[in-house]
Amino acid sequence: MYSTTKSKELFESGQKSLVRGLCSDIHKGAWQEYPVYMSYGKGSKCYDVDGNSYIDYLLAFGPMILGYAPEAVSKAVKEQIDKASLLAAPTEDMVALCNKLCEIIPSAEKVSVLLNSGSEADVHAVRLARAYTGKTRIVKFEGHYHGWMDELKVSNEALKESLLGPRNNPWKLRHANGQVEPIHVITAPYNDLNYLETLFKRRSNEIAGVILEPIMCNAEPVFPRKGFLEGLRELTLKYDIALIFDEVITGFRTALGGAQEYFGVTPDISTFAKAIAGGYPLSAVVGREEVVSAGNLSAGTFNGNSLCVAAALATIGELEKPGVYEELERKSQSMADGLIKLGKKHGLQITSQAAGGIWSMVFGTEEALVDYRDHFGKVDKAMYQRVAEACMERGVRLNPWRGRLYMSTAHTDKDIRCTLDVLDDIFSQL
């Protein structure tokens, strides 16, 4: 069992100058009593402050896509830095990343913007569906997270099921002290056309743009049913309601080009972040042409900014060399099945699935979930949270909240059968 001494000490001092000693609230699991603290990262490991070192599963919760510190993206990265670091200008890089994101994304006819964040790119991809429809409201499902933002952090951090109200009129949770109504989001059920074509048909004339995760990632991932993405673009199609894709997690996990091109879907308007730029902070909104075009640009500051841009180029130059993605599926496949292999030999109700560099690990049912309520009846969270503390005291290190899960390209086989082992000897225990 490995020891966290100097990470409970450095917990204790943090706490003196910094709200509850976290940047972050996810930074710490609810099993844990503080968090551990990271020294350094490089390929599919992980190093605390006590030298400990960890399979990670994690991957700065998806960004990591190449693993930690690659060599291509830190070369790109110290060669941008002795230009500048920020220039608050237009940039050849910024040129070719923008023509790179419309050649490999389905969607993407122009760039609206670069931004820093999925949480911005969330609310200008909003902004953009109203601007082109002239329609107010945004329809967003319940469990799907779009970013901290007040308008949009809505019905996806429920305690009890009962909190989101009658499944065919969910009420709207907000989740922040301080967070005001949003009076223009319309909660519905994921999964689910036959509800939307209910409500498109009554209030379609309010609706401007729907904005879905391709695969709900929130919570434990939940996949699209057959058909139901497919099924989303023609009812939005038909009541003039713009499709908004968030690709913050999917995007350059599933495939190149995203979940619209691992699932065959072109929504209007796509959003993309975390992977994109192999761990620095980048997000983009693309579209058709005349969507995008319809708003304002976004000012900002650090906006396009020279390093992360460099970052981008040079971690799609390593996703574009072939096999990459097949070998992603492979390795995230491998786990998958592994998972439900150990299930049925220590008579554990497990289910999981992969899609690109994303797998899961659910306890409490072999059956794939439909929508975020199935958390609430069949999920047992708190059989995840013991397995996760007790990988993380033997160098596995997992999410520390819930079942979703990454792969990178630095994991090799021996990762995989090492965690499969450790995962193993857990479950014999349970």
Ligand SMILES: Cc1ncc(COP(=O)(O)O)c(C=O)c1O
The other form holds:
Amino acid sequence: MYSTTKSKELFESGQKSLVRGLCSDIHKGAWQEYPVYMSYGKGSKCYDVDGNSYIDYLLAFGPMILGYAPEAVSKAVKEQIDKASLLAAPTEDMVALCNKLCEIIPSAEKVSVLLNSGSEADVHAVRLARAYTGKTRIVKFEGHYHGWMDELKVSNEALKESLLGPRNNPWKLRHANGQVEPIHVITAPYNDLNYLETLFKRRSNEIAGVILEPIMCNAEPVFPRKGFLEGLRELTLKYDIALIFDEVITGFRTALGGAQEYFGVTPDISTFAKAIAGGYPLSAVVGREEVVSAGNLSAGTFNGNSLCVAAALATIGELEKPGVYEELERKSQSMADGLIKLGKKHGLQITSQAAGGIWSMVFGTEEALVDYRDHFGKVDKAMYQRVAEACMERGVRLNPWRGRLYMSTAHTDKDIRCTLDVLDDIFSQL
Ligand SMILES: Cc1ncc(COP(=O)(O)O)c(C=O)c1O
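Switch from the form predicted on its own, shown above, to the form predicted together with the named molecule and output its structure.
Zooming out: every chain and molecule, the one shown earlier first.
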């Protein structure tokens, strides 16, 4: 009998000292009265405080590309702990990591800086675009998430479509109490080159950069239309606008060189975080030398700290072994294929796509989504959340918000078969 009594008690106790009982609002799913408190993880599984185990496809929202507590990373970090976690000086390992990033990431002629989170990296990337072009406005797409900082957390978690304004002149939806107006940001629909060409024709003298998730992962995943990334690259070159790939999710997850390698499109600036260090907080901003050399950010107490650099070197060491990404893609694809088969078997409308270690589970449509606004008419989010809840009770942990799911190198074919059996059982009872 599935029980989470201890989690419930901890939530009650935690709320006495911590606002809402959470350090991140996404740690409690939309359907949950209280979050499940986790105790530890190993490989493809995590274990909660009540002793339940879960095959995990959340993977801590992305970083655990090698699964939980991967030996190579834990060993490197333990060795580094005995030497020093932080030295406030450049180190030999930092040089090795930056050289490695330039070797494996197509756009990385130079690393601009190593930071601690994706949010910081995106703020810095946007600054670089401004420093390089001498312009100020930044175009961001509806539904895309670039961290929680004031200027960039715009129009990505709308409760209803009307809050986004008209599609041909979208508003800038803010999310947090106290968030200032993002005056330098322009929002646009994703996957629409005609819209962008018209916008750039009118306003390219103000636009410093375009930032995007090459695969929009922060809603039900939306893949770029064929030719969209290539077309965007051409347009940004034509109008002297810096192209910024936010590879915080896609980096080290779709391919060793990120989505830019996967899709064969090279941006001017890109940001990496999450999977880069296998579960330790490190981010990197990289790009064309001329562009990334235009900025001068040089502060940050924990920038390039020795523990996270050691973790990143060990993670990349594992990821660059032959066949890793083929195997990740094969496993993600078998989840996607299995889901589509189950949809047919149970008469459910399901879309599922895969790229490297990312796969999706979207209810309510059998067509791939094109932009953020599709979510409001087409996607059955409530169904997804019912399925996620039922999965938890049967020992499978999905993203508690939306059908963006991950695969790690630690997942086995047995995990996948077992997960598809669980879904089969749940679908038969819906
Ligand atoms: C695409 C993308 N960019 C930026 C961020 C922000 O990264 P962090 O949470 O490390 O600040 C996230 C986080 O989920 C993300 O998914």
